[in-house]
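Shown next as structure tokens: one chain only, the form predicted on its own.
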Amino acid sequence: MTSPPGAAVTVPALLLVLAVVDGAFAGFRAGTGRNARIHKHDHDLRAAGRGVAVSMAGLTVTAVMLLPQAAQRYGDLIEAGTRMLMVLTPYALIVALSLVAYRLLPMRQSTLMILVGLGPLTLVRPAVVVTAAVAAGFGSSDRLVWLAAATAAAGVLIVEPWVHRRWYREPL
């Protein structure tokens, strides 16, 4: 498989903010019913805030794994990193077209949306994001490649259990 023109920098730059937008949300999921105020934006900026955070530290683990190597195999990051995302892109499209309908669509409408869309959608999450670690070492023989897949899915992964246990334990 060859990568396609610019993906040097497209592929790292699409799996930052796919790891960064999917951090803000795993945190407003943490922290979302444990705050019983009818105002509470402040409260979900923060849950999304840390969500953040605590996925860039994934992310700075799997960077920090892959620096001493990762000139000599950037090719193979690359590509693996293109089979990811064509497993992560669909599913964020899907994502974010469903929030579009929220936002856009009558209040009937956009709960259904809600429900139908994000319900099944935020459980599947840990299937897809499993699904991408494993297309991304389909097809290569490059243990860091499977390595780093596995800590970036794992990192992925670990952000909503941890901003829950570690902030929103208890109801505020």
Given for the second form:
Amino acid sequence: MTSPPGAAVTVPALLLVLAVVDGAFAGFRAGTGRNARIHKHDHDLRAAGRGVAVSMAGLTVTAVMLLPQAAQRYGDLIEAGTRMLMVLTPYALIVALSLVAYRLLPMRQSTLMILVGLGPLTLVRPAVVVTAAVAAGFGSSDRLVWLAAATAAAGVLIVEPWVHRRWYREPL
Amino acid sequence: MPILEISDLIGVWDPATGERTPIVKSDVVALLREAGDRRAARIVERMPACGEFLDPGAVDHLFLRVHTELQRLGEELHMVQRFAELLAPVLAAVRSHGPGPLRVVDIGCGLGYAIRAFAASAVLGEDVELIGVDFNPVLVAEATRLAEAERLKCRFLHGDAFALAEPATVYISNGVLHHFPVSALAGFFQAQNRPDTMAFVHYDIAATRLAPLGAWVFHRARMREPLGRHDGVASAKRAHADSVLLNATARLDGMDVFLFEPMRYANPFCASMRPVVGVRPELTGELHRALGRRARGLVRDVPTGPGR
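For comparison with the form predicted on its own, kindly provide the form predicted in complex with its partner chain.
The complete assembly is shown below, putting the previous chain first.
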């Protein structure tokens, strides 16, 4: 597999953006169902921020692990990242569309988006992340690539339970 | 076999005194096993006990966690907007028939989300007194705490849905009807047929074939408590058919009763929740006018037969 032109920059940048956005939503979900107040905009923002922070900590672990050998294996890593994006990007686009539809559609149709879109998409998210990690390692014999993919996936999947247990174990 | 909800079995209070009834854990487990619900039995088996009784503190805590999560579901399903869509025209119709104090009472209010949201937005008007009533004193106390924390003009009381102490211009409820057996529904509606009452709006899960699957996905994705996930699906399985709800209101004197946007008259995928609406006959015309095109959704008759 050959990476597209400019991939050396765009692939890590896109993965970073996805990790930040996913972390924010994971943090948001970790805090939901724990605050029964009517006005909880600040609560939601704080939870999202905590999600981003934990997500960045996970990414840092991956980056530190890769750093010593990143220069020599950059090409392999970019190819793995490209395969990862091939799985994650369609999912992210569908989630984004569902969210936009939920926000913009009239009340009844908006509710429908929760039932047929955002609910099921939340359920399949762990499977999508694992699939992306498997795709990243697929066709590569480099153990560093495998380790990086596994660490990145674990870092993404740990955000919601971590934030929930650390800050939102009980109702506020 | 009966479909049971764990929450109905682990929290019981004397309707007259409000005193809690101690619950023998093994009795609940046996009841759930008898009903063929081994998963529910396992959930109760894991609950803390004091001797042979379920630990009341742990049960109260569980109720708070589950109901806080339940509120999130209500928010995502836009339940407050759904209520307001009907309540605003109902109250406008009442006002057009003369001035007077207006009071909306939410029966089985839980944490009082709808009442607190109405109070926060004043969407029903500043002249409407807002009260929530629930059988569970822990939820009443928590609803009161939450309202006080946000300085909301509403209050919450302990009460029995079948012997309402609080008069109301309009009674409402959300997700309460399926907790009652068919034989009790007529009594529930009759308890609200009081001289001062002008209307009621009771939302519940639409009894469709897809409802249990939808409830499973929705609760699995949004709720963490095993009890909440279990009861959410059981609720959908227990939901009353449209014809059952209308039959239960058949002997209500002086009330016009409708279903609003039931399955056969709406996009079935958007009809996850639909209400039974009752109004005094003198308000029916006004309500139709106030609803405009939406009034087509008010249906008096639905086909009888199997609900699903």
